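One chain is shown next in structure tokens, namely the form predicted alone.
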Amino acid sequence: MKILHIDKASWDKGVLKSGETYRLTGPVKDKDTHAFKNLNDGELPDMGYVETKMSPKALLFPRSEVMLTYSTNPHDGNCNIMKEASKAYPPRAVIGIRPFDAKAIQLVKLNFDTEEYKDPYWLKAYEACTFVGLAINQPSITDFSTSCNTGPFDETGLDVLVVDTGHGFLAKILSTKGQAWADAAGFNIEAGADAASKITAMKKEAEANIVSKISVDKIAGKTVLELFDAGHWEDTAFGCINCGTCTFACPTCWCFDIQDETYGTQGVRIKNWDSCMTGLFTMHGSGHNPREYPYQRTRQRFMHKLKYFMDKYQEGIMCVGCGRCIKQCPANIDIREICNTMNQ
């Protein structure tokens, strides 16, 4: 596997230059926060950025998404048909994304990209993209990524992996689509015989820094009526007012509504993103809704995240740890809590 050295003053000349073949990607500033946006002619990504508050998963599973056309127009031969919205595809490399995010594509994965079924607008989006990860040095307070199968330096999903130095930048090549996107840029220098080991050891400083923990080890032999069941939900949702964030934050929520809308004799099938947390999610047409009170939509999204999805997928729990949940949540709700409260 091999390892080159950037140093800083060449980063930004070779990302610059990816940027003939790949549409770039990256963190940049957005307020008081960075996110994740395509980069203009001469825009550099952000590696000095701490975190985003919105997860990168947008770049594959947009906000809202048109995916078909039609024509209601009888004077039309295409009347009534619907086609595939016209895409566009081109490479796009993903600079700076952060390994848990890049595990927690790997998850979405699962649910995209099945035997039975496939997203094509997902994975079409996902087989463009090269994923040069940033490592996270210094996690964060509300990191507990080691305990969620992966963590700051997790290669995970990654096609290159980026390790800043301080003085530079050390890429470790994980894929031929790395290896192609280090040849569009110009990065050709090998690293010393010592790169390695320095990885390895700035892995191990990065991990013993994260003192967030959880535990999930009784949950997979529990029965989901066990859990379920349990007397704590409607303590644990008390504070809960549905309001979706969590679930919008979240790098591995995947829910999503789709709707027609019909602007005179022309229409698209849109589809959008939606949240377990709301009472429309589940209402059905008959005005019946199963989870008509706010605790069972909340006993909802963590069920999903640490029972349903281990059991079904038996990849671990549908989280990676980044915490974005839990410094956004308005009413202090902490999954890591509910998580060690179900183990328990």
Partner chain sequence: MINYTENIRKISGDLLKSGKVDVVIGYKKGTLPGINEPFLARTPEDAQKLVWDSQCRLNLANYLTNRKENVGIVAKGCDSRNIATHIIEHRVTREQVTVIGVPCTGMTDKNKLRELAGGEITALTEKDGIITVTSRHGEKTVEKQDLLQSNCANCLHRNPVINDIPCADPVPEINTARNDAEIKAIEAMSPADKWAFFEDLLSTCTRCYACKNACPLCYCPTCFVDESRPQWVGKGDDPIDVRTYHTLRAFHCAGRCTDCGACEAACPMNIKVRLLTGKMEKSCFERYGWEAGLNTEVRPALDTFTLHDPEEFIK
Given for the second form:
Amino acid sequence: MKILHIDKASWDKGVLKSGETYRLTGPVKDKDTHAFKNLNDGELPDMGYVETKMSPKALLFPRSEVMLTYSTNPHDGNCNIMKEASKAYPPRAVIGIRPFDAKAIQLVKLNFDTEEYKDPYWLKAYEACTFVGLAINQPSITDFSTSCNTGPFDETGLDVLVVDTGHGFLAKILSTKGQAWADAAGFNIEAGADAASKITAMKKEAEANIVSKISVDKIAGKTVLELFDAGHWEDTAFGCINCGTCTFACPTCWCFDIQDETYGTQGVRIKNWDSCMTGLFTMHGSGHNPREYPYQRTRQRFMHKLKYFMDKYQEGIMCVGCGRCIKQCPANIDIREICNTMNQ
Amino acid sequence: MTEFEPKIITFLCNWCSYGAADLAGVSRFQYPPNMRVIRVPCSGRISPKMVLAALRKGVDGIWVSGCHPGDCHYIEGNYYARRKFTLLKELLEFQGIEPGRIHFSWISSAEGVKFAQVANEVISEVKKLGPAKHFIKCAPKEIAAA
Amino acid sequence: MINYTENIRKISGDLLKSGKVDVVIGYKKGTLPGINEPFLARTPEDAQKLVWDSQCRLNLANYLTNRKENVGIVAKGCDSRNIATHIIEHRVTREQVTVIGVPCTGMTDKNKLRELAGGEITALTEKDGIITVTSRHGEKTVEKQDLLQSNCANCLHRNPVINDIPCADPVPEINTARNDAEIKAIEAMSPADKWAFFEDLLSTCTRCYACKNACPLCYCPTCFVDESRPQWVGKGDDPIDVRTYHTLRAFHCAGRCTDCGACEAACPMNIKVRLLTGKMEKSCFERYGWEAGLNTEVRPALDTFTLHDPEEFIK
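Now the other one: the form predicted in complex with its partner chain, given that the block above is the form predicted alone.
Let us now look at the entire complex, which starts with that chain.
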């Protein structure tokens, strides 16, 4: 694995240079937080950022995305025929993505890229991306990523892992895509022989700073019904107001809802984020709702993340331990606590 | 350039203003044809959702007309409506809908003259403001591209 | 605050033991510094987990909606006004509810706490009106007074209006009149500026609906945002759909809102959604002299009228 050394001044210049080849996306200040956005000409990603409230999943799976267009005008040749919305997918470099968010994209991929079904919108956007990750030196108190098969320096799903050493950056090239981006940026100074051990040491230190842990060993051994019918759910979910905050902030929540919007004789079919926290999510056409009570929706979210997903894909839990839902929940519903309860 | 002709959605109570519109018509009182009338059973029936739905479709003005206080066919519907309209108008104008886009009136079925007169007033005020600028739900860019 | 917690535990424990109530709705200590979790105590032992401090931002009346059993509920001033509103609107009966009244000295603003800490808060303590937050950058100590949510700083009714078992003596009120400075500043803008102001204000909204779900007033079986025949509002992040949602939400709360601030505290994007509901409350007060939830007898502003309500704008 090649490791490059980039001093901070060259970093800025190189990133901007890579913008000639790539559409750049990165964390930028947005009101009182940071958000992943397409960078304007000359704009740099804020590599000192701590966190983004919304995960970067929206880069591949936007909050609302037009999939198809249609016409209901009988004089149009293609009346009532759905057409794929025309979209461009130029190469894009996602700079500063956190390792757990990159890992989350790999989990979401399990859903959008299967043998049977492939989501063309997600996949085209995914394939256009080069992920330039930024390791986390100081994990948050709600970060439990090391319990979720990832961690502050995890390389899964990344093309480059950038480590901020304080004096400059070490960039570990992890794939040919990553190498292509480094070439486009003109980064070519190989780091000294001690770079690999430096990264390992920083990784160890960061992992040691993680104070939150969860355990799912007993969940794996229990049956679905045992967990589903456990008596605690009404109390566990009592505080939950069933808003969509956790599902929207979550980097691994992939559920969507399809809506048609018609404007005169023209229309679009849109894919919107959906949330299992809402009653409408499972409302049948008949008016019957199998998840009639709020606690059933809360239970669904945690059962999906911590049990169904694990059983179905054998890829661990559907959570990367980023801690967004814990921090943003208005009612302090804490996935770590619920995981503990389920794991007893 | 042709003069701007606003589209105005007009909600008229079945028991009074709608009759007044009819009376204005048979009496040959003149007012410009910018109105699109929606007959409602009572001004109290009008929900803010309907007003917003009209704005979202891009209408330039809205006019709601019902029975004079005390004359409601359902005794008190227009009293509730009066409070509702007060708050709705304030809420919309608070967010940047220009005063003069949304109008309310009390017109009994005998007041054909008043109907034509208020219609003229509403149309001229909306005309002065020009086409609606805000609260219009536009088609996504993908439609234009298709 | 410590004796608030002790008294709440004692009162709740007694209520549950005596069988006067089947459950008590309150707060338990949160898993993060600076937030507590709404909690349902079913047994006298559960009652020992109840707490009270300045991090109880949600409105517990929200958890009362449609409950069938006898409920004890810990309520600050605004919560109690929403309980009154619930009773007027037949969500619960007066007989069913036992209010454990908390004379409230305000809740801290989660954003002010974060700004004070200058980063992630790793610990928070509160004693005698003094708050200490700890972060990686060290420790900061500030009077709670300076950290209040704006609705708390401007609060007019700190003591519960329904107060079956007070957990402490009433606190003095700190304000005598509404403070509408923020709303007046917007009112003074030109229409174009007003539009732009709210465009920016709502630009980060993700439609997670935390604001409406945190609100005790939002209990409709089907919210207008979920209606499909007709569909009043699109489901996505189109700015006009977002604006439609917030406008109608504010309107539906008009004359019922107690300015408890739960919506704003719940918003993960820190959008000042209270500006819209606040405008409605200002109008109700100025035009009808109405403040929501002060007793269980009078119908809310939009559910009543007088023969001579102001109508200067009606032709």
